[in-house]
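First comes one chain, alone, set out as C-alpha coordinates in the form predicted on its own.
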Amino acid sequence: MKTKINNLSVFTSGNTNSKPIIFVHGFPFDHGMWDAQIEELSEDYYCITYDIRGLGESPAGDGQFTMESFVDDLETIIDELKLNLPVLCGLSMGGYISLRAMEKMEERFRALILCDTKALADDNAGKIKRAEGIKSINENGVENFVEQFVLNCFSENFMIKNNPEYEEVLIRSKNNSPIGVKGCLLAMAGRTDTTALLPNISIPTLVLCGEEDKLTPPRIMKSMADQINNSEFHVIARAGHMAPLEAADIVNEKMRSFLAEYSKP
(Lines of atoms letter the chains of each structure in order from A and count residues from 1; the text may use other names and numbers.)
(Lines give C-alpha, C1' and ligand atoms only; values in the text may rest on other atoms or scores of the structure.)
Protein backbone atom coordinates (compact mmCIF):
# COMPACT_ATOMS: atom_id res chain seq x y z
CA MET A 1 0.00 0.00 0.00
CA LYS A 2 1.23 3.49 -0.83
CA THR A 3 0.66 6.48 1.41
CA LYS A 4 2.00 10.00 1.92
CA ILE A 5 3.67 10.98 5.17
CA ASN A 6 5.09 14.49 5.50
CA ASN A 7 5.01 14.63 1.67
CA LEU A 8 7.13 11.46 1.39
CA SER A 9 6.00 8.44 -0.61
CA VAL A 10 5.80 5.53 1.85
CA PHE A 11 5.05 1.91 0.90
CA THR A 12 3.86 -0.78 3.30
CA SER A 13 3.52 -4.54 2.86
CA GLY A 14 2.42 -7.29 5.21
CA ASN A 15 0.30 -7.50 8.33
CA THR A 16 0.37 -4.42 10.55
CA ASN A 17 0.32 -6.75 13.56
CA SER A 18 3.61 -8.35 12.52
CA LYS A 19 6.97 -7.07 13.71
CA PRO A 20 7.99 -4.04 11.61
CA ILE A 21 11.07 -3.52 9.46
CA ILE A 22 11.97 -0.18 7.86
CA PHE A 23 14.17 -0.31 4.75
CA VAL A 24 16.11 2.86 3.80
CA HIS A 25 17.46 2.87 0.26
CA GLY A 26 20.78 4.10 -1.12
CA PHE A 27 21.76 6.97 -3.43
CA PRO A 28 20.65 7.65 -6.16
CA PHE A 29 18.07 4.86 -6.06
CA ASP A 30 14.53 4.53 -4.70
CA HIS A 31 12.41 2.16 -2.60
CA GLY A 32 12.28 -0.35 -5.48
CA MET A 33 15.81 -1.56 -4.69
CA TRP A 34 14.29 -3.52 -1.78
CA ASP A 35 11.65 -5.36 -3.85
CA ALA A 36 13.27 -8.77 -3.41
CA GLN A 37 13.49 -8.34 0.37
CA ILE A 38 9.87 -7.18 0.60
CA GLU A 39 8.71 -10.16 -1.44
CA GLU A 40 10.66 -12.51 0.82
CA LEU A 41 9.80 -11.02 4.21
CA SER A 42 6.37 -9.39 4.00
CA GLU A 43 4.54 -12.63 4.74
CA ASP A 44 6.08 -12.73 8.22
CA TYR A 45 6.95 -9.07 8.88
CA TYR A 46 5.36 -5.66 8.41
CA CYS A 47 7.71 -4.12 5.82
CA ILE A 48 8.02 -0.39 5.26
CA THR A 49 9.96 1.25 2.45
CA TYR A 50 9.96 4.86 1.39
CA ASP A 51 11.55 7.21 -1.11
CA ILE A 52 14.06 9.48 0.58
CA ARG A 53 13.18 13.12 0.07
CA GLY A 54 14.17 14.27 -3.43
CA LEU A 55 14.45 10.74 -4.87
CA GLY A 56 11.92 8.39 -6.45
CA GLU A 57 8.38 9.61 -5.88
CA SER A 58 9.21 11.95 -2.97
CA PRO A 59 9.42 15.58 -4.16
CA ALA A 60 12.64 17.54 -3.84
CA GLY A 61 11.21 20.86 -2.70
CA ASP A 62 14.08 23.36 -2.44
CA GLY A 63 16.70 20.59 -2.25
CA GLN A 64 18.25 21.96 0.92
CA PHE A 65 18.74 18.59 2.61
CA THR A 66 20.86 17.55 5.56
CA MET A 67 21.42 14.15 7.12
CA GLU A 68 19.55 15.52 10.13
CA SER A 69 16.49 16.31 8.02
CA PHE A 70 16.60 12.79 6.59
CA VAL A 71 16.64 11.35 10.12
CA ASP A 72 13.75 13.65 11.05
CA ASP A 73 11.80 12.19 8.10
CA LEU A 74 12.52 8.66 9.34
CA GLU A 75 11.31 9.56 12.83
CA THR A 76 8.12 11.08 11.41
CA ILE A 77 7.37 7.85 9.54
CA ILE A 78 7.83 5.83 12.75
CA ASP A 79 5.51 8.19 14.60
CA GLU A 80 2.83 8.36 11.92
CA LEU A 81 2.71 4.58 11.42
CA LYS A 82 2.91 4.05 15.20
CA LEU A 83 5.70 1.49 14.79
CA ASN A 84 6.81 -0.31 17.92
CA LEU A 85 10.53 -1.09 17.97
CA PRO A 86 11.06 -1.63 14.23
CA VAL A 87 14.18 -3.26 12.82
CA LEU A 88 16.06 -0.61 10.82
CA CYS A 89 17.81 -1.65 7.60
CA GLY A 90 19.83 0.81 5.51
CA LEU A 91 22.14 0.61 2.50
CA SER A 92 24.84 3.15 1.61
CA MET A 93 23.23 6.59 2.18
CA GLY A 94 20.42 4.72 3.91
CA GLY A 95 23.12 3.36 6.22
CA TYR A 96 24.33 6.90 6.96
CA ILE A 97 20.77 7.80 7.93
CA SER A 98 20.46 4.65 10.02
CA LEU A 99 23.70 5.26 11.93
CA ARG A 100 22.76 8.85 12.73
CA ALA A 101 19.35 7.57 13.85
CA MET A 102 21.17 5.21 16.22
CA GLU A 103 22.95 8.20 17.78
CA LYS A 104 19.72 10.11 18.14
CA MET A 105 17.18 7.46 19.13
CA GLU A 106 18.56 3.91 19.35
CA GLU A 107 15.96 3.10 22.01
CA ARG A 108 13.25 3.25 19.32
CA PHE A 109 14.63 0.25 17.41
CA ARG A 110 14.77 -3.50 17.98
CA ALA A 111 17.74 -4.33 15.74
CA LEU A 112 19.92 -2.85 13.00
CA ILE A 113 20.96 -4.12 9.55
CA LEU A 114 23.72 -2.23 7.72
CA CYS A 115 24.32 -3.05 4.06
CA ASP A 116 27.26 -1.71 2.03
CA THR A 117 27.77 1.48 4.02
CA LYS A 118 30.26 3.11 6.40
CA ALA A 119 30.42 5.22 9.54
CA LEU A 120 33.22 7.47 8.33
CA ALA A 121 32.29 10.94 7.10
CA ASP A 122 33.68 12.24 3.81
CA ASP A 123 37.28 13.40 4.01
CA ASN A 124 38.35 16.48 2.05
CA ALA A 125 38.80 14.48 -1.15
CA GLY A 126 35.33 13.00 -0.71
CA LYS A 127 33.76 16.43 -0.20
CA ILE A 128 35.46 17.71 -3.35
CA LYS A 129 34.12 14.71 -5.27
CA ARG A 130 30.57 15.50 -4.09
CA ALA A 131 31.07 19.10 -5.25
CA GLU A 132 32.30 17.86 -8.62
CA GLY A 133 29.15 15.75 -8.86
CA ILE A 134 26.97 18.83 -8.36
CA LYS A 135 28.99 20.71 -10.96
CA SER A 136 28.59 17.81 -13.39
CA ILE A 137 24.81 17.83 -12.94
CA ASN A 138 24.69 21.59 -13.51
CA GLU A 139 26.81 21.37 -16.66
CA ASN A 140 25.87 18.02 -18.20
CA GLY A 141 22.57 17.03 -16.61
CA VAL A 142 21.52 14.49 -14.02
CA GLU A 143 21.30 11.57 -16.46
CA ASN A 144 25.00 11.75 -17.32
CA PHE A 145 25.98 11.94 -13.64
CA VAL A 146 23.73 9.05 -12.64
CA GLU A 147 24.97 6.82 -15.46
CA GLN A 148 28.58 7.24 -14.34
CA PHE A 149 27.78 6.89 -10.63
CA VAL A 150 25.58 3.80 -10.89
CA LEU A 151 28.23 2.09 -13.02
CA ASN A 152 30.39 1.81 -9.87
CA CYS A 153 27.57 0.42 -7.73
CA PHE A 154 27.28 -2.99 -9.40
CA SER A 155 29.67 -5.84 -10.04
CA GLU A 156 30.69 -6.34 -13.66
CA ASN A 157 29.27 -9.86 -13.55
CA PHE A 158 25.81 -8.59 -12.57
CA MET A 159 25.76 -5.90 -15.26
CA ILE A 160 26.57 -8.51 -17.92
CA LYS A 161 24.38 -11.38 -16.75
CA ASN A 162 21.47 -9.28 -15.49
CA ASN A 163 21.56 -6.43 -17.98
CA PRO A 164 17.77 -5.86 -18.22
CA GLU A 165 17.52 -5.58 -14.42
CA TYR A 166 20.53 -3.25 -14.33
CA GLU A 167 19.06 -1.08 -17.10
CA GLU A 168 15.75 -0.83 -15.24
CA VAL A 169 17.50 0.42 -12.10
CA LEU A 170 19.52 2.86 -14.20
CA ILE A 171 16.44 4.27 -15.94
CA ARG A 172 14.61 4.74 -12.63
CA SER A 173 17.63 6.52 -11.17
CA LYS A 174 17.97 8.80 -14.20
CA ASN A 175 14.37 9.93 -13.65
CA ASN A 176 15.27 11.48 -10.30
CA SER A 177 14.97 15.22 -9.88
CA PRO A 178 18.29 17.06 -10.46
CA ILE A 179 17.49 19.21 -7.43
CA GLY A 180 16.90 16.10 -5.33
CA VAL A 181 20.12 14.40 -6.44
CA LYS A 182 22.18 17.53 -5.76
CA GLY A 183 20.48 17.93 -2.37
CA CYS A 184 21.45 14.39 -1.43
CA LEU A 185 25.06 15.05 -2.46
CA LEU A 186 25.10 18.10 -0.19
CA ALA A 187 23.60 16.10 2.70
CA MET A 188 26.19 13.35 2.35
CA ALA A 189 29.08 15.82 2.11
CA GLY A 190 27.91 17.52 5.30
CA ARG A 191 27.12 14.45 7.36
CA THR A 192 28.81 13.81 10.69
CA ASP A 193 31.21 10.97 11.37
CA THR A 194 29.48 8.23 13.38
CA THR A 195 32.54 6.07 14.07
CA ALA A 196 32.56 6.96 17.77
CA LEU A 197 29.01 5.64 18.01
CA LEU A 198 29.87 2.09 16.95
CA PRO A 199 31.07 0.67 20.33
CA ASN A 200 27.97 2.15 21.97
CA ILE A 201 25.42 0.38 19.77
CA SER A 202 23.64 -2.02 22.10
CA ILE A 203 20.99 -3.55 19.85
CA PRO A 204 21.68 -6.63 17.69
CA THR A 205 23.37 -5.66 14.43
CA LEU A 206 23.83 -7.46 11.12
CA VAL A 207 26.48 -6.10 8.72
CA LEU A 208 26.46 -7.21 5.07
CA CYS A 209 28.94 -6.27 2.34
CA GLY A 210 29.29 -7.24 -1.31
CA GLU A 211 32.55 -9.00 -2.04
CA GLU A 212 33.16 -6.71 -5.04
CA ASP A 213 31.89 -3.49 -3.47
CA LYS A 214 34.06 -0.67 -4.86
CA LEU A 215 32.55 2.11 -2.72
CA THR A 216 32.55 0.48 0.73
CA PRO A 217 34.77 -2.60 0.33
CA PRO A 218 34.75 -5.52 2.78
CA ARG A 219 37.86 -4.34 4.66
CA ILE A 220 36.12 -1.05 5.56
CA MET A 221 32.88 -2.74 6.58
CA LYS A 222 34.71 -5.46 8.53
CA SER A 223 36.51 -2.73 10.49
CA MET A 224 33.15 -1.10 11.23
CA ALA A 225 31.55 -4.40 12.28
CA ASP A 226 34.49 -5.18 14.58
CA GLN A 227 33.69 -2.02 16.55
CA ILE A 228 30.04 -2.99 17.12
CA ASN A 229 29.68 -5.34 20.08
CA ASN A 230 28.36 -8.79 19.15
CA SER A 231 27.65 -7.78 15.56
CA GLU A 232 27.29 -10.38 12.82
CA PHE A 233 29.28 -9.78 9.61
CA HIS A 234 28.96 -11.49 6.24
CA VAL A 235 30.61 -10.91 2.86
CA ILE A 236 28.20 -11.57 -0.01
CA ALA A 237 30.04 -13.42 -2.78
CA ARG A 238 30.13 -11.98 -6.32
CA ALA A 239 28.09 -8.90 -5.36
CA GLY A 240 29.00 -5.24 -5.60
CA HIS A 241 27.70 -2.22 -3.66
CA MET A 242 24.07 -3.22 -4.32
CA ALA A 243 24.27 -6.64 -2.65
CA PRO A 244 20.54 -6.86 -1.70
CA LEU A 245 19.64 -6.50 -5.37
CA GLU A 246 22.56 -8.36 -6.96
CA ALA A 247 22.50 -11.38 -4.65
CA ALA A 248 18.98 -11.23 -3.26
CA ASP A 249 18.71 -14.92 -2.38
CA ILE A 250 21.85 -14.89 -0.24
CA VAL A 251 21.04 -11.54 1.40
CA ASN A 252 17.48 -12.68 2.12
CA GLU A 253 18.80 -15.84 3.75
CA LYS A 254 21.16 -13.85 5.99
CA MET A 255 18.43 -11.38 6.90
CA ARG A 256 15.83 -14.02 7.65
CA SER A 257 18.24 -15.95 9.87
CA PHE A 258 19.17 -12.77 11.75
CA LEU A 259 15.56 -11.63 12.11
CA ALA A 260 14.43 -15.02 13.40
CA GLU A 261 16.92 -14.70 16.24
CA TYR A 262 16.59 -11.02 17.09
CA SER A 263 12.99 -10.04 16.32
CA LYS A 264 11.62 -12.07 19.20
CA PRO A 265 9.52 -10.22 21.80
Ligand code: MLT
Second form
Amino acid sequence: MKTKINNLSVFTSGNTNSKPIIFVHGFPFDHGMWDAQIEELSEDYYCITYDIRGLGESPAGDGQFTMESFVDDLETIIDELKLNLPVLCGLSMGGYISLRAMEKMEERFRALILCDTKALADDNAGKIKRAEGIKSINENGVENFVEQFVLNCFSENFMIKNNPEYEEVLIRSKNNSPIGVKGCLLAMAGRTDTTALLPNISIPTLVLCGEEDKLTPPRIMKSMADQINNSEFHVIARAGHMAPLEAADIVNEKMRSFLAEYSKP
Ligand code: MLT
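What's the form predicted in complex with ligand MLT like, now that we've got the form predicted on its own?
What follows is the whole complex; the chain from before opens it.
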Protein backbone atom coordinates (compact mmCIF):
# COMPACT_ATOMS: atom_id res chain seq x y z
CA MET A 1 0.00 0.00 0.00
CA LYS A 2 1.19 3.49 -0.80
CA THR A 3 0.49 6.46 1.42
CA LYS A 4 1.70 10.05 1.89
CA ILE A 5 3.12 11.17 5.21
CA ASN A 6 4.32 14.75 5.51
CA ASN A 7 4.54 14.77 1.69
CA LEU A 8 6.80 11.68 1.63
CA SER A 9 5.82 8.58 -0.34
CA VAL A 10 5.60 5.69 2.11
CA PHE A 11 5.04 2.04 1.12
CA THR A 12 3.72 -0.59 3.50
CA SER A 13 3.37 -4.36 3.04
CA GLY A 14 2.27 -7.15 5.33
CA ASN A 15 0.00 -7.34 8.32
CA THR A 16 -0.10 -4.21 10.52
CA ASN A 17 -0.25 -6.51 13.57
CA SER A 18 3.07 -8.14 12.70
CA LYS A 19 6.34 -6.83 14.10
CA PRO A 20 7.48 -3.81 12.04
CA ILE A 21 10.66 -3.31 10.05
CA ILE A 22 11.42 0.08 8.48
CA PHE A 23 13.84 0.17 5.53
CA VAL A 24 15.81 3.31 4.59
CA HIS A 25 17.35 3.32 1.11
CA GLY A 26 20.70 4.59 -0.16
CA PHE A 27 21.68 7.43 -2.52
CA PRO A 28 20.73 8.08 -5.31
CA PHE A 29 18.19 5.25 -5.22
CA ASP A 30 14.61 4.87 -3.98
CA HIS A 31 12.44 2.49 -1.95
CA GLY A 32 12.50 -0.05 -4.81
CA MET A 33 16.00 -1.17 -3.83
CA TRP A 34 14.39 -3.14 -0.97
CA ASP A 35 11.86 -5.01 -3.15
CA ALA A 36 13.50 -8.42 -2.69
CA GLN A 37 13.70 -8.04 1.11
CA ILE A 38 10.10 -6.88 1.36
CA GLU A 39 8.89 -9.70 -0.84
CA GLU A 40 10.71 -12.18 1.41
CA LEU A 41 9.81 -10.69 4.80
CA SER A 42 6.32 -9.19 4.42
CA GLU A 43 4.64 -12.53 5.02
CA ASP A 44 5.91 -12.46 8.60
CA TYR A 45 6.65 -8.79 9.26
CA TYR A 46 4.97 -5.45 8.69
CA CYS A 47 7.44 -3.90 6.23
CA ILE A 48 7.64 -0.17 5.71
CA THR A 49 9.84 1.70 3.30
CA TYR A 50 9.74 5.23 1.88
CA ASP A 51 11.41 7.53 -0.57
CA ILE A 52 13.80 9.85 1.20
CA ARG A 53 12.83 13.49 0.64
CA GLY A 54 14.06 14.63 -2.78
CA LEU A 55 14.46 11.11 -4.21
CA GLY A 56 12.06 8.72 -5.96
CA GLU A 57 8.48 9.87 -5.56
CA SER A 58 9.10 12.19 -2.59
CA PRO A 59 9.23 15.78 -3.82
CA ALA A 60 12.42 17.79 -3.37
CA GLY A 61 10.76 21.06 -2.35
CA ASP A 62 13.52 23.63 -1.93
CA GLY A 63 16.21 20.91 -1.61
CA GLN A 64 17.48 22.30 1.70
CA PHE A 65 18.05 18.99 3.48
CA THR A 66 20.21 18.01 6.42
CA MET A 67 20.86 14.61 7.98
CA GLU A 68 18.85 15.98 10.91
CA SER A 69 15.83 16.71 8.71
CA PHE A 70 16.10 13.20 7.25
CA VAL A 71 16.01 11.77 10.79
CA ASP A 72 13.01 14.00 11.59
CA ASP A 73 11.25 12.54 8.53
CA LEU A 74 11.96 9.01 9.74
CA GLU A 75 10.58 9.86 13.19
CA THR A 76 7.44 11.39 11.68
CA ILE A 77 6.77 8.19 9.72
CA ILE A 78 7.24 6.05 12.84
CA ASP A 79 4.89 8.33 14.79
CA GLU A 80 2.22 8.58 12.10
CA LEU A 81 2.15 4.81 11.52
CA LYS A 82 2.31 4.25 15.31
CA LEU A 83 5.09 1.70 14.87
CA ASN A 84 5.97 -0.08 18.09
CA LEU A 85 9.71 -0.76 18.36
CA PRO A 86 10.44 -1.32 14.66
CA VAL A 87 13.64 -2.95 13.47
CA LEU A 88 15.53 -0.20 11.62
CA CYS A 89 17.37 -1.21 8.46
CA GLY A 90 19.46 1.29 6.48
CA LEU A 91 21.86 1.08 3.55
CA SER A 92 24.64 3.61 3.02
CA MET A 93 22.95 7.06 3.23
CA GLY A 94 20.05 5.18 4.83
CA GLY A 95 22.66 3.87 7.29
CA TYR A 96 23.87 7.42 8.04
CA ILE A 97 20.24 8.30 8.83
CA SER A 98 19.86 5.14 10.94
CA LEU A 99 23.05 5.77 12.93
CA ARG A 100 22.05 9.35 13.70
CA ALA A 101 18.56 8.09 14.63
CA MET A 102 20.24 5.64 17.05
CA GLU A 103 22.10 8.53 18.63
CA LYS A 104 18.91 10.50 19.11
CA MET A 105 16.35 7.82 19.97
CA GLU A 106 17.72 4.28 20.26
CA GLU A 107 14.94 3.43 22.71
CA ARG A 108 12.42 3.58 19.87
CA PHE A 109 13.92 0.59 18.02
CA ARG A 110 14.02 -3.16 18.64
CA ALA A 111 17.10 -3.97 16.55
CA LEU A 112 19.32 -2.43 13.88
CA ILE A 113 20.49 -3.67 10.48
CA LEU A 114 23.29 -1.74 8.82
CA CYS A 115 24.09 -2.54 5.20
CA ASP A 116 27.07 -1.12 3.30
CA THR A 117 27.43 2.04 5.36
CA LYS A 118 29.81 3.75 7.77
CA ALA A 119 29.86 5.92 10.88
CA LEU A 120 32.66 8.18 9.63
CA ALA A 121 31.70 11.60 8.27
CA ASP A 122 33.09 12.87 4.96
CA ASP A 123 36.72 13.94 5.20
CA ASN A 124 37.96 16.98 3.25
CA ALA A 125 38.48 14.98 0.06
CA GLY A 126 34.97 13.57 0.43
CA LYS A 127 33.45 17.04 0.87
CA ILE A 128 35.28 18.30 -2.22
CA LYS A 129 33.95 15.31 -4.17
CA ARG A 130 30.38 16.21 -3.13
CA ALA A 131 30.98 19.79 -4.37
CA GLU A 132 32.28 18.41 -7.67
CA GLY A 133 29.13 16.30 -7.92
CA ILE A 134 26.92 19.38 -7.50
CA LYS A 135 28.98 21.24 -10.11
CA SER A 136 28.70 18.34 -12.52
CA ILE A 137 24.89 18.23 -12.08
CA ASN A 138 24.72 21.98 -12.77
CA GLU A 139 26.91 21.68 -15.86
CA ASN A 140 26.03 18.28 -17.33
CA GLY A 141 22.74 17.28 -15.74
CA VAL A 142 21.68 14.74 -13.15
CA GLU A 143 21.56 11.80 -15.57
CA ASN A 144 25.23 12.11 -16.36
CA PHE A 145 26.14 12.40 -12.66
CA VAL A 146 24.05 9.35 -11.72
CA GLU A 147 25.51 7.27 -14.54
CA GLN A 148 29.04 7.94 -13.25
CA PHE A 149 28.15 7.63 -9.56
CA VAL A 150 26.45 4.25 -9.77
CA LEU A 151 29.50 2.70 -11.44
CA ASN A 152 31.00 2.55 -7.95
CA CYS A 153 27.87 1.13 -6.36
CA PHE A 154 27.73 -2.32 -7.98
CA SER A 155 30.06 -5.24 -8.55
CA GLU A 156 31.37 -5.70 -12.11
CA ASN A 157 29.35 -8.87 -12.27
CA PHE A 158 26.06 -7.07 -11.65
CA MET A 159 26.71 -4.31 -14.17
CA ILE A 160 27.06 -6.65 -17.12
CA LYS A 161 25.28 -5.44 -20.21
CA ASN A 162 21.56 -6.17 -20.40
CA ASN A 163 21.11 -7.08 -16.74
CA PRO A 164 17.47 -5.90 -16.43
CA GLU A 165 17.78 -5.30 -12.67
CA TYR A 166 20.74 -2.99 -13.23
CA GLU A 167 19.04 -1.21 -16.14
CA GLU A 168 15.94 -0.61 -14.05
CA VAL A 169 17.76 0.83 -11.06
CA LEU A 170 19.77 3.06 -13.38
CA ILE A 171 16.69 4.43 -15.14
CA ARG A 172 14.90 5.07 -11.84
CA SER A 173 17.94 6.82 -10.38
CA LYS A 174 18.44 9.00 -13.44
CA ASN A 175 14.83 10.16 -13.11
CA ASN A 176 15.56 11.80 -9.76
CA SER A 177 15.17 15.55 -9.51
CA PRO A 178 18.47 17.48 -9.73
CA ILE A 179 17.41 19.61 -6.76
CA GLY A 180 16.77 16.47 -4.70
CA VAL A 181 20.07 14.83 -5.64
CA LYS A 182 22.06 18.01 -4.92
CA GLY A 183 20.22 18.42 -1.61
CA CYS A 184 21.20 14.89 -0.59
CA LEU A 185 24.85 15.53 -1.53
CA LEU A 186 24.88 18.60 0.72
CA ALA A 187 23.17 16.75 3.56
CA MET A 188 25.74 13.95 3.36
CA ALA A 189 28.66 16.40 3.21
CA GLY A 190 27.33 18.15 6.32
CA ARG A 191 26.53 15.07 8.40
CA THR A 192 28.10 14.43 11.78
CA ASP A 193 30.50 11.57 12.54
CA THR A 194 28.71 8.88 14.57
CA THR A 195 31.78 6.78 15.47
CA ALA A 196 31.59 7.76 19.15
CA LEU A 197 28.06 6.37 19.26
CA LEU A 198 29.04 2.83 18.26
CA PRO A 199 30.09 1.48 21.71
CA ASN A 200 26.86 2.92 23.14
CA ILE A 201 24.52 1.01 20.83
CA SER A 202 22.89 -1.62 23.00
CA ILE A 203 20.23 -3.12 20.73
CA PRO A 204 21.16 -6.18 18.63
CA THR A 205 22.80 -5.10 15.38
CA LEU A 206 23.38 -6.96 12.15
CA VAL A 207 26.15 -5.53 9.94
CA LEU A 208 26.28 -6.65 6.29
CA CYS A 209 28.84 -5.66 3.67
CA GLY A 210 29.27 -6.65 0.02
CA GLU A 211 32.64 -8.31 -0.54
CA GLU A 212 33.31 -5.95 -3.46
CA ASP A 213 31.90 -2.78 -1.90
CA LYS A 214 34.20 0.03 -3.07
CA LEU A 215 32.47 2.84 -1.15
CA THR A 216 32.21 1.25 2.31
CA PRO A 217 34.53 -1.76 2.05
CA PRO A 218 34.50 -4.76 4.42
CA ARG A 219 37.52 -3.54 6.44
CA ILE A 220 35.67 -0.30 7.36
CA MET A 221 32.46 -2.13 8.18
CA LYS A 222 34.25 -4.81 10.19
CA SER A 223 35.89 -2.12 12.29
CA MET A 224 32.47 -0.51 12.79
CA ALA A 225 30.89 -3.83 13.80
CA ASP A 226 33.79 -4.48 16.23
CA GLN A 227 32.86 -1.30 18.08
CA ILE A 228 29.20 -2.31 18.53
CA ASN A 229 28.82 -4.68 21.50
CA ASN A 230 25.87 -6.78 20.49
CA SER A 231 26.65 -7.09 16.79
CA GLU A 232 27.24 -9.73 14.14
CA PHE A 233 29.09 -9.06 10.90
CA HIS A 234 28.87 -10.84 7.57
CA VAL A 235 30.57 -10.27 4.25
CA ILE A 236 28.26 -10.95 1.31
CA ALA A 237 30.18 -12.78 -1.41
CA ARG A 238 30.19 -11.50 -5.00
CA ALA A 239 28.25 -8.30 -4.16
CA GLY A 240 29.20 -4.64 -4.23
CA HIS A 241 27.81 -1.64 -2.32
CA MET A 242 24.22 -2.61 -3.16
CA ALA A 243 24.39 -6.07 -1.59
CA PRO A 244 20.64 -6.35 -0.77
CA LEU A 245 19.86 -5.95 -4.47
CA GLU A 246 22.88 -7.76 -5.91
CA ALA A 247 22.81 -10.81 -3.65
CA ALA A 248 19.26 -10.74 -2.35
CA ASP A 249 19.08 -14.44 -1.47
CA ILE A 250 22.12 -14.37 0.81
CA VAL A 251 21.13 -11.03 2.38
CA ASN A 252 17.58 -12.29 2.98
CA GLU A 253 18.90 -15.42 4.66
CA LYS A 254 21.14 -13.36 6.99
CA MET A 255 18.27 -11.00 7.80
CA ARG A 256 15.87 -13.90 8.41
CA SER A 257 18.11 -15.63 10.90
CA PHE A 258 18.94 -12.37 12.71
CA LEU A 259 15.24 -11.49 12.92
CA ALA A 260 14.35 -15.02 14.08
CA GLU A 261 16.62 -14.46 17.06
CA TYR A 262 15.83 -10.85 17.93
CA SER A 263 12.42 -10.07 16.48
CA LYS A 264 10.53 -13.35 16.18
CA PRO A 265 7.46 -13.07 13.90
C1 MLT B 1 24.80 5.66 -0.84
O2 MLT B 1 24.79 4.56 -1.41
O3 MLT B 1 23.86 6.03 -0.12
C4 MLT B 1 25.96 6.60 -1.09
O5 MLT B 1 26.94 5.95 -1.78
C6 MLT B 1 26.48 7.19 0.16
C7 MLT B 1 27.58 8.17 -0.07
O8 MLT B 1 27.75 8.69 -1.16
O9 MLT B 1 28.27 8.47 0.93
